[in-house]
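First comes one chain, alone, set out as structure tokens in the form predicted alone.
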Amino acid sequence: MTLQARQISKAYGAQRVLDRLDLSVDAGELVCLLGPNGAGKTTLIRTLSGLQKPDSGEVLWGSESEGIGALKLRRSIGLILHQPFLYEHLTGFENLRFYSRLYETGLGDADLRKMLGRVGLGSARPIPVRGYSRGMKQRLTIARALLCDPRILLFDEPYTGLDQQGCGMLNQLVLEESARNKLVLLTTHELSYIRQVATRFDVLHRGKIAASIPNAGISLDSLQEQYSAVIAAGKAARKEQA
């Protein structure tokens, strides 16, 4: 399976966020989308997930293009956005059980407890989520995104709120999912963590994928230098056009 975005454009009023953007990610790849604040990373994730439609262009999943919002495809996408979408008055387990029934996953209580253990919440006290720390909520959000055993993982800033141990857990999890031939596309500013697991880094700048940097044992310094060079070149080009 391959995810493709072809000539995707999206504007909010007079501000064009995505500008005839092309992107391709294959199953088994773990791609990190980089870009400065306001570059359109969240807009791209929302568009790829089917939460919003592009103004022009198309999104294709394998041979499927139309119907990105259909139930079959939605159930195949594990999505993390800035909002956790958790019910604060329910416990972590009750949240997973609610979403499991909503998605009709067929998972039993033992499966849900195993999922909690996978994200490091197996021994958490059964208290309402309102009493969770930010990191615990993020761990639960990750578990919720995996409930349907999705083929596609679209994670927007998934390291948010996680401590060092939590970041290690997330790295292990996405590596395991990628090894199962899942397609993983995520955004983050945490280069030190994602550098350890990503197969490549796509830089979103000025509405397009401005560069694609393969991760062939790249050092953190080299990654930061190449990323900064791409952004600087884009700014220079804009000045010349002004």
Given for the second form:
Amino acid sequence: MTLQARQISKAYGAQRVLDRLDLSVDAGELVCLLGPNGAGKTTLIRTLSGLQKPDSGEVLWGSESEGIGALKLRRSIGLILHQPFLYEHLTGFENLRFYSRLYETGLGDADLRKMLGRVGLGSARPIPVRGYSRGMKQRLTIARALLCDPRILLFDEPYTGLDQQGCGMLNQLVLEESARNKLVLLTTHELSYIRQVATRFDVLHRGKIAASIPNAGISLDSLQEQYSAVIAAGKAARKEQA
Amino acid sequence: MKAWLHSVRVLIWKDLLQEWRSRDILTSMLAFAVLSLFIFNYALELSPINRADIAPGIVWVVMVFAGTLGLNRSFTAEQDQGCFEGLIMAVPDLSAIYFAKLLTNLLMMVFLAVLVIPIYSVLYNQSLFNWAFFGVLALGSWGYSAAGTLIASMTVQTRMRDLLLPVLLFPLLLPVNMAVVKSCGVLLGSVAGQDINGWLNLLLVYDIIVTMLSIMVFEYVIQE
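Right, the form predicted alone is done; let's see the coordinates for the form predicted together with the partner chain.
Zooming out: every chain and molecule, the one shown earlier first.
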């Protein structure tokens, strides 16, 4: 299974967010997409998930015959975006049960409770989600994204709202999923956490993957240095063009 | 088809459970309906002779206005928490979302009718307990919910959704309003010399056409 973006472009009005971008992620890889605010990370995740179409270029999920219109393919993507996709008046368990039934996962109540335990919500009181803290909602969102046992995990800023334990739990989960030959692509600014698990860092700048940094035991300082250098080089090139 | 029906059933269950927990929609609809019936009761001087003339109009207008409160809120959870995107990834076809919302809104309207009819009967001292009368209200509610669900899915994405929904919806409801009021009038004996079948056919055709058209365009509304 390989997720490929070929020459995709996306613009909002006059602002070009993605500019003939190429990206390829293989199963078993855990790729972190880095980039400054407004670089287009969320747009790229939404495009790769099929929620929005690129203006040009194409996205390939596995074999070329598979289209995002296929239910099986859509249900094989575990997606986290900025909003949690949770119903505030339902409890965490009821939210999971709803999505489980919608995805036709066949999971029973015991499996769902196990899933809640996996994200650290096993002992949470059965209260509506509107009473959850931001971190608890994010944990539930992670459980919701993993419910359908997805082959592709697209996580946009998954560390948002999580405490240190939560970040550790998320790292553990994505490592486990990656070890099961799942394809993981996530965006974050939390370099200290993602450095521990990512196999590669792709830097998105000015609508393109400006650099790809392999993680061969890279230190946090070195990663920050390389990332800053890529962004600075991009800005310098822009000034020269102007 | 099996997966589609399953999705519709699961979505309706979720909507009803959510409404049971919050009681947002039913409470506002019922409060509005009861208050309106009270206001009409003392605002209109009704004699026993003209009660039957006016009953269909009052009952349907109260249901339409109260129903608008429910329609306005029917997509807010999906819009506010980004749940549309979660549903898009999971359902076999987007029409399942529309159809589930339509049926939920229809259930709310039928429930409203079940409560409005006895309250009206007591307040106005005129019995409306008539299965045919209830059937016409249910048919009207179907057309109302079919058009209303589609318009609500459009307006929920705008800042002025509370204002836009009635402005866009009410002109579309003209055939339903006429057909429901005239049919109920014939049933209550206030409209003489008219054939109810014509109005019922209009209602049925409207319901089917609007439902089919809405199913076809809902996908574009959501994705835009």
